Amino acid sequence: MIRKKKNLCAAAWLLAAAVLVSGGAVGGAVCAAKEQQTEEEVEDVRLKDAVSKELGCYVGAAVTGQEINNRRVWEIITTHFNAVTLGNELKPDALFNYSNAVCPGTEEAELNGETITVPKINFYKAENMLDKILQWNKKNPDDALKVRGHVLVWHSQTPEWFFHEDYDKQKPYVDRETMNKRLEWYIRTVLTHFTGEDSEYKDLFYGWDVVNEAVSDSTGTYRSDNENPNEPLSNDTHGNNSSWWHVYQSNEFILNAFVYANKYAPADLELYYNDYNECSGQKMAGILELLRAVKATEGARIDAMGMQGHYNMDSPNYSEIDMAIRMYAQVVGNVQMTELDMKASEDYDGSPESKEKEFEEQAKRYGAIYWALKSADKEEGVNITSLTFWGTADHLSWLQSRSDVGGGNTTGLPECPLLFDEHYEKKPAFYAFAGGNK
């Protein structure tokens, strides 16, 4: 267990990731900022009041439905945070209702003049959450929470029977003009229902993601259907290989999507793209890419650059880091930290020895992190405008379980990923963010 009086070395780590990042020792650099706040003051300071005096903007956790009614969870959420995503609920397949394997119905829409057959889409899920937070906004307007939407087009988590002939996978895939109709019809049923001036939500979302992972780790092109060979196309659902391009061959779907969203979304509402592994130099080339052609077409709108920062212990380093927001800023100005959350050292076992020595280290890496972070927000042209962390607390994280998403656990070793451990208490790496600010 970390003991109390760690915290009051914890407003030295945005000092020690500088002398890190610098290349000199931390030694006692680490403490040498402990007398600048007492312990009264580190324990009542909230993450969204500190980050936000730094870098004036949107302080977010990821929440899921079943989190959410957690009460610990929730005081952290509205103690801490201003902003929320939801980790699952506004993904396709929630929207349709969990239906994987089988289209859950159809029914009559009207596009453009034309009427099309579209699946039906079932809200509640999303609904349920964005209702208690409406509740919460209406009681404690100074402490309101934001929300981000998450995600309307990505490979993973669309049923694969969305891209077939009636909705359904043992037939052929449709076409290109027929899978435009039915892109437009669900971006333009989502964002209206959550966005739209009739709906009760309107006021909630400040942002969007369009556009999810649609840039290969293997090649930095973009992802194919052919990402992992050992993955069928017929699966339900898949976690590399895309159906997307798939039907397009080509990025004609995702420059299709910006369009789209913009054309639907209300001008206030900002829209992104958001990938991981964003540091990485081939794959940092293909998202650039991706970025200059959704801003060269006609139509479509693109507001930020959204950062994953499924990070570890080791990479990206301090420079990849920087590097890679300054890149991104240079073609769309703003850029966010969405999903940011640590994997564990390879030697962490989950020992009270063990997790003493990770949560120390962890502290360092997350404020170099928070560092890199506040020194390109201060260069002309550089807007960092969201930091979200993928979850609350430790025992919750999607990292506890093994995963083949990209930036996922894909080792089944213990992890503590977050700035709050399994007892819902503040971990040194907490202060990394909220305890450095004086």
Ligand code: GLA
Contents of the next structure:
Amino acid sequence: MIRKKKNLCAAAWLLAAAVLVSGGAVGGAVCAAKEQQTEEEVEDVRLKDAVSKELGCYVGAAVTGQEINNRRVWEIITTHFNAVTLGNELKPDALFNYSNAVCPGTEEAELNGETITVPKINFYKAENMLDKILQWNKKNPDDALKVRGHVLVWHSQTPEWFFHEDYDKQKPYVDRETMNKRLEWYIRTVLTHFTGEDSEYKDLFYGWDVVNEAVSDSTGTYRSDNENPNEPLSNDTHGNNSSWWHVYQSNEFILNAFVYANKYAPADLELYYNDYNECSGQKMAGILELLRAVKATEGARIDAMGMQGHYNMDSPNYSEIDMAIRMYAQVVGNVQMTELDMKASEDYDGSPESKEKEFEEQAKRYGAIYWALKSADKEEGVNITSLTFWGTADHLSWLQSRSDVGGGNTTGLPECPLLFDEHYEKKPAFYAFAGGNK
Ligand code: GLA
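Having seen the form predicted on its own, could you now give me the structure of the form predicted in complex with the ligand?
Expanding to the full complex; the earlier chain stays at the top.
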């Protein structure tokens, strides 16, 4: 567990004050710090060292099964990060072997003294990645990587057949009682496999997203089965509508998920709720309602709110981010930024000129976000416990392509959302977190 440090050094505070007074002129303020560092020190700085000094938290990046075998990505991850989130491989669709249209076969399982029929789970995609990480950790204990488990309960990337009788999407939906058994079995199976006493992976994980994106973008309460009336609920996987909600017609599955996760997770595995658009008023109200409901549920445990942080260049603004962190901290204490990235400005076209301008502006924007995290973390009762970017190098980001389960690129325009460019080189945004200014 990474130990929290509650004091920023005086120089950092002065720097920060200058940033705020100058209305976010982070680039200039950072230049002042650069004078105290030699060029070499700036060049050699590792992101995890710099951020750990300020926030004392995990510094992570998402990585997919393909990316982890990319030598340059692996180099970036093992140099600059001390944690990863598997981009897809621990999601329900991946664990059901991407057998999205039909159930990949069933078997019997025992649950609370009863025998139930369950779909076959296949762990190998995640295990391939975790094995590589374990090997690295064995050889490099000082630079070991931890993993954030992502995600147990989500309306998206969960096959529709999981909610139907006999795991057949042509048949009716199951009732709540049946779904509860499936929910408990699924959470038990995944958590026991990866974090149970006998699991070789048990020391890898620091926490797990128990529920992802269960709040509506527009209604100020839970995501329903009709969040987007134009999207059929019968789709194999979902972008917007929730079949969880369809079965329960209430937040019961969310509360139960946190009860079951608490029941089967080791006591030191943290449990999270995670969501996007987390700084916008309506949505924040819904998320706060969810967090309070989980906190009030007997047998449930929640250790932090995960703010995904899929942001634009102009939104959310500094005070919205600052406010969201503090509001969530009031309910759960610990707050994390779990999927940070940045959509490019509308006029960004990927040309060298536009790149230079965008990269500089983006560094300022990232600097302001970082400052919001650092200043909130200084407050009593607010702990930022992890800062995770959704990817490493720009060209590999999910924002470069359209996703059929929600989000992604809708304009076809180039994006540059991350800290490393398409040549795997550090961008100005890197130095907004690592200090110095290149
Ligand atoms: C969401 C999910 C992530 C990932 C990103 C974008 O926010 O939580 O797992 O799918 O979108 O790729």
